[in-house]
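One chain follows as structure tokens, the form predicted on its own.
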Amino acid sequence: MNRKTAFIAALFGVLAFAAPAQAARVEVQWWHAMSGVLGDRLNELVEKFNASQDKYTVVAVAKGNYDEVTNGVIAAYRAKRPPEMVQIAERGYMTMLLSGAIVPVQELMDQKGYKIDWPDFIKPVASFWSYKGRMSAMPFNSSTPIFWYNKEHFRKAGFDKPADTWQELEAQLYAIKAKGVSECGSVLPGDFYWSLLENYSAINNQPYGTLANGFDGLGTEFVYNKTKVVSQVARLKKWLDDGVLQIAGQGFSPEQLFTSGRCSTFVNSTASHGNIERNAKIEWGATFLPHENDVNPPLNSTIGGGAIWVLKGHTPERYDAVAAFLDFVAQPETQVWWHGATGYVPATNKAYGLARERGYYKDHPTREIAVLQLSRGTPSENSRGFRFGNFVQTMLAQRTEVEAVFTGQKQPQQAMDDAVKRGNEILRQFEKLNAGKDTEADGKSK
């Protein structure tokens, strides 16, 4: 090697050594409760974000079901090792809001300079996830129950489609059974408390609790033992006794009894679209949930599913990553993709409009039902949603009492009286534990 060659080689060596290394991505964790196909779609969403830019990496971590995620994140926060983001179901809203562990998402996005069109979120979605008019968490997998039916069964019984009212629907289901079309007019959903009691109350403008179903304070009390819920429980019991309604046995899910063609109807989340489209061996359709014949017009249904909460205790750089990801989630294009990939509703009006403009509902008409049902009319105090503390525990108490009716151990009125009594005791425990915290819920990021 001559001197010139040696000099050039040495120069390039120095330059190579001196070249700055590529900045490492900022990594943040998102704990979630999705599994199976929905879990796959969530991972795909994260991959899309990670590939869209080169500054941040979101790591999605499945932590079990919603209850397991909630318990896990509480333990992690107490141990000072929380994830940056966590997906929590709607029943955990009050627990998260009053935990002292969260950074309100609208505050974070404002701080980081993102211009989210918050008023564009669909009314029941925005109303539920907001506190004092500002979004607490980013709506993510928003759902609502709809009414699924076997088209062939209804045609054979002489009906074009399910009736709009419970009274007319009952006559149809009894006719389907009497004509021998099906031995099972309907199958009881596993979450009947959500679809057939809570959403029943919202649609029929029935109060579930005082203080606007808990929206106006921790002093709320359940009152559904004084409403049409009692007659709804009695109706379901009558259907069970008459063999029109069935409960899925061990080893079978309600969805399987519907998709196999055994049961003619089924009430379940709009997020069931993926499974039903893949697994149904029948010609199926879907429509709005029924309402009582003396209720006109029916009101909106309420949301289920979850939202993405941001936790305290992280660096500004990590909050930059979180804000960038949440901005990505809120974009209409992302919302439309998520809607089509999962069956969950688009959370914003812009995303819904975009799906309509592209003709999506011409090919997938049943996926529009949930959006229309959620946005129907102006939400009342009875249909905004449910904001009760320890809502999982109060729901379990109610479920136990309803099951006592189904097994003949209690009459509907007594069961609902007992459910309300048990539920109100749980509410008072939550109120005592969180006294004064409702005025401190607007936490600040550190």
Second form
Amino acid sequence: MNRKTAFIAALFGVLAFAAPAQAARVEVQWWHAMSGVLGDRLNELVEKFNASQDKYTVVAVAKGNYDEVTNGVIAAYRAKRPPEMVQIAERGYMTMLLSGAIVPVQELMDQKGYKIDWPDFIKPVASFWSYKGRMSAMPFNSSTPIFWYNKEHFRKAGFDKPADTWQELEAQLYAIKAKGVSECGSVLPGDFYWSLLENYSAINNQPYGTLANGFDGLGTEFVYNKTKVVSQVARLKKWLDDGVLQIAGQGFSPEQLFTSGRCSTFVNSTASHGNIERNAKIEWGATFLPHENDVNPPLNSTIGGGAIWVLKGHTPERYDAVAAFLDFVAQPETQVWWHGATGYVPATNKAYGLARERGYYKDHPTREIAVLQLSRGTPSENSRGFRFGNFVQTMLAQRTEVEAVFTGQKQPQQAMDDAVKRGNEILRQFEKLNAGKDTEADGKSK
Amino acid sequence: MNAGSPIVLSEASAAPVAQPSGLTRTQHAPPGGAVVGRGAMPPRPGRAQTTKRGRPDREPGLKRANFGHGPGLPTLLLLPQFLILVFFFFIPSLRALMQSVLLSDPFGNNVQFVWFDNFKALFANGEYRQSIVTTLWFTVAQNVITLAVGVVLAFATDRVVRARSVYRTVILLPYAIAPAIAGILWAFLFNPVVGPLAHMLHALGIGWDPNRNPSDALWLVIMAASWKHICYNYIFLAVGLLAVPASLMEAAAVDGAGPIRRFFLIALPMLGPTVFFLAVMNFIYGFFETFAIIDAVTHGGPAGATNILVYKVYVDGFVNLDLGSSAAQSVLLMSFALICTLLQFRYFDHKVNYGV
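Show the form predicted together with its partner chain, please, the one above being the form predicted on its own.
The next block holds the full complex; its first chain is the one shown before.
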């Protein structure tokens, strides 16, 4: 009895001493979608921030994949208990921007007196996440697709490395199969719409939608049924029919078909560096995505990945914490560390310079490909990025139509016509819902 | 049909043994629910007769509990169930109804009332019509396969003597596996690149490829969904078979009927209520509970070939964030399920022999 009382007294004593220290730290939540190795790295990043100062604590909460995080934050917002920060994928940009639920990041940082060197962000990154020249969300995990290949397969088939153009690459892949080096020249990535259609359009300077791919207004319409995308889909179909390209299908990831040495090449995000370095039993290399032989010079690719959005409805102290954390994220040191730890690109030129200076790319040459590819040439209207409302929905409609080509139900031209038609209906719905929002957001950010 | 048999157990004594059919009766039979004999074709006189002979009248206290006076205790006892219904059925249904006539952004800051635009858009949408057809194929095929295999397994384990409980346990195992896991399992086994069963099919000269062949994909999800649900059917059918009076079977055996003949002429008709109940439950399962399997096995593809209604509701609502359309779809889906169930009752219920 006595011991118990003493214990309770001691407990209260500890709490009484601990409480002031606890109360002094402002706690904010950050919901994210990183899992596995990436999730561990993200937690390390947050710990670094928490240890670097004694005023704020960021709590990172894994909420599942991007879709689940989005749904989680929507539900929380509707219940009036949103987190302070949330990581949202690139396709959700317009939904978040016009949601009326966010505080634009640049506005917050200005208000809190942080000087961020915004023009220093790598162009495709900056243009993707900014609206009317001002950053709406803090770029966090930016990636771009690159071309991975099995060095041994190419050597056995008599090639130094993959060719630069789709035409020559096709000849190489057919040769690899014909010579019996590998049954599977390439494996279709799960997000082929991103790498092989959207980024393909950017690199080859093909318009995807009107009004500069949506950058100039909500009235944008898809036009990729009138561009090289149609012949790209036809090419994929031909490769599939000839067994040069394989679909991994459900229950098995395309990446495994590459890392196990079954498929000779693989188009995938630079962010898979961590996984491939760990899992690959093959001698792998990586290079730039191929381009069409009549396109010279090829343009930059565009980004994928996520950014950190700040949500409305919190107290000023909490926004102090958020601003401090975002400032930490934007620091070149943080960027370089994150780049090395994950394979995502450094978001600023300064960070990229720092990594170069330290000779990081001498040991990790493939990590530089994404940065070089993203900042290659001068971005055109076709390569700045994509700004379509309901972009997940239009993408799924497009994927269904491309699959109809793969199954042989539709010809590429017809499928792309149908995809554009369906996509435009979805865009009109977004436009209808957000009619008048364009100028409203404009006024707010100015 | 066997009402004339002198050794038929009385209803009251059959009920506790025949759990599942008893369940059927209380859940789905008309009030007072029992002996609608096969001969009693016009349902109304049959039902009147039932009420007259209903057990409560004969054996007061057996079914109707005595709660004393006043509505207090019964209300209290009903409350949990009522609250569950309110929070998990009525409120969500109402919200779905309301959402189905709105165009709204996911955060709910921007809402427009659009009358029935969401419904109109659905019926004008070829993809949605395709989804209805796919759902019907999927559900009917799944229903037939599940019942058929369930009946065969129940019959088989009823006949084996040695290690019967081992067989039963093994058959019941899939029920303990989460649908998503089951889906991944099937997807992997039949993956055309790495799946061992797919390789067997290839070796047999079958060009199996659910990634590029819509009907292969549809079959794959039908098989996976059925496999997952056979155990459920099996439990009810196995117990139902136990309730078939041994004396009847023996009599038939003495008369020279073989096991197959006995099964089709005696056991199966007596399983009628169970089969009917399971058919309804399988429809509901196919309509509502299969989305995890679809998600794991095909993602609704290729080209929408396995995009059944409930999966489309999920994708449009939780991936595409098109809440209005998703709500309209769930309202329609609920109506379809209701119509199907009512039709089943309308056309099959009075053909089922509830008497033993």
